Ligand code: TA6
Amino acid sequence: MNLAEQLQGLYQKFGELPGISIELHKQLIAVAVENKAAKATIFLQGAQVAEYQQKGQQKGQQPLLWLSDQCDFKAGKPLRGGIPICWPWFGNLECNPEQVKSQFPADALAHGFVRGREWNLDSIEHVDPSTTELVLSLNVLPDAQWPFAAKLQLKVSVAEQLTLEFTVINTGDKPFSFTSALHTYLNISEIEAVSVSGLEGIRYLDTLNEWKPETDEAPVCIDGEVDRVYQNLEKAVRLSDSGFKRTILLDADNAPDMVVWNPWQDKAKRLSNFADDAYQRMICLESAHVLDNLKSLEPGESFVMKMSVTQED
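Since we only have the sequence so far, can you give its structure as a single chain, in the form predicted on its own?
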């Protein structure tokens, strides 16, 4: 099916629903959602939420999610920003547990392969004037890259908070193991103006220092490149931004780990679709289950992880 036929089919099915627009961004199709509480944009490629902004006199003055203005919107190429889904492994494959990486070829791309695949838009429901729910799915068939059968589903709720519910179902006849993350890019005023609380006293692995385990007793402030995996969180995390005068709350269920990432100056210059100074306006707080918290599914079993993002009053 070509783009024109795909757009026509989506218009016929969803185009008359309240607050729904079907958009074409160069080679990529997106669904724009607007209701009484918020607006959002979700791309079919990767089931990637690219925009979310709350409404209200004080809320939503700036989008909560960051999307690079250098995205080229090419088919098969993941967008830089929003909330990419990392699956069936997170990060570089060689940094995953042996139980995960032994299933795949050694030259596999970072963060898995579903970010670049086209998902199906199964349904859109206008629950009430302030809540719109979308369900997207992807059937993954065995191939040289992934020798198992699985069905993935993402339910997106656009309301006074943004909620993502990610489901993995083993639809094959063999067990498999995986790690995954909802790789959330948050929009900030400037990197020096933010701090992250809720991680105090939590053990983390510093990937920039030979994965050495460490802890901090103060909120996280960024003054250089950071790439940390915080393990086994038991409460929500808050990002305070003195420049935008707001606090963003991130909460998760069945996602016990959080990755804190900012590339800083040198690495920013090496990233694709990323301006040299873009590190100043974003930070990633990624709800995940990685390393020792990998998941294994027998045939017929399923796994669900959930996370929410909201701006607090």
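Alright, leaving the form predicted on its own aside, put up the form predicted in complex with 6-O-phosphono-beta-D-tagatofuranose.
Here we give the lone chain, stripped of any partners or molecules.
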């Protein structure tokens, strides 16, 4: 089905719904959602939530998610920003245990392949004037890259808080293992103005220092490149931003790990679709299950991980 036919089908199915717009951003289709509580944009490619902003005088100031102004909206190329879905592996080979590593080709791109695939928009429901629920799905068929079969589903709730519920079902006849992350890019006033609490005393692996295990008793402040895998969190995480005078709460179910990442100056220059100074306006707090927290599904079994982002008063 070509782009025009896809758009036509989406207009027919969803175009008349209040607060819903079907949009074309160069080569990519998106659905824009607006209700009493918030507005959001979700791209069908990768089922990628790209934008989310609450409404209201105080809360309505700044988007909660960061999206690069250098996105080129090309088919097959994940957007830089929002919430990419990293599956069936997080990171690259070195980030994964043997059980997962052995399932994908050595030259595989980081963060799996589903963030570059076209998902299906199954349904949109206005649960109430302040809550809109979208369901997107992707059938993964065995191929040379990943010889297993799965059905993925992402349920996105756009409301006072943004909630993502990611489901994996093993629809094949072979068991498979996977790691995954909801790679959330948060929009911040400036990198020196933020700190992350809720990770104090939690063991993390410093991927920039040979994955050495560390702990930090203080809230996380960023004054250089940070790329840490915090393992087995014990509570929700809060990002305090003194510049935007707000706190963003991230909570998750069945995502025991969190990756904290800021590329800082040097890596920023090497990243695609990323301005050299963009590291000052974003931080990634990624709800995940990686390494020892890999998941394995027998045929017919399913896995659900959930995360929510909201701006506290």
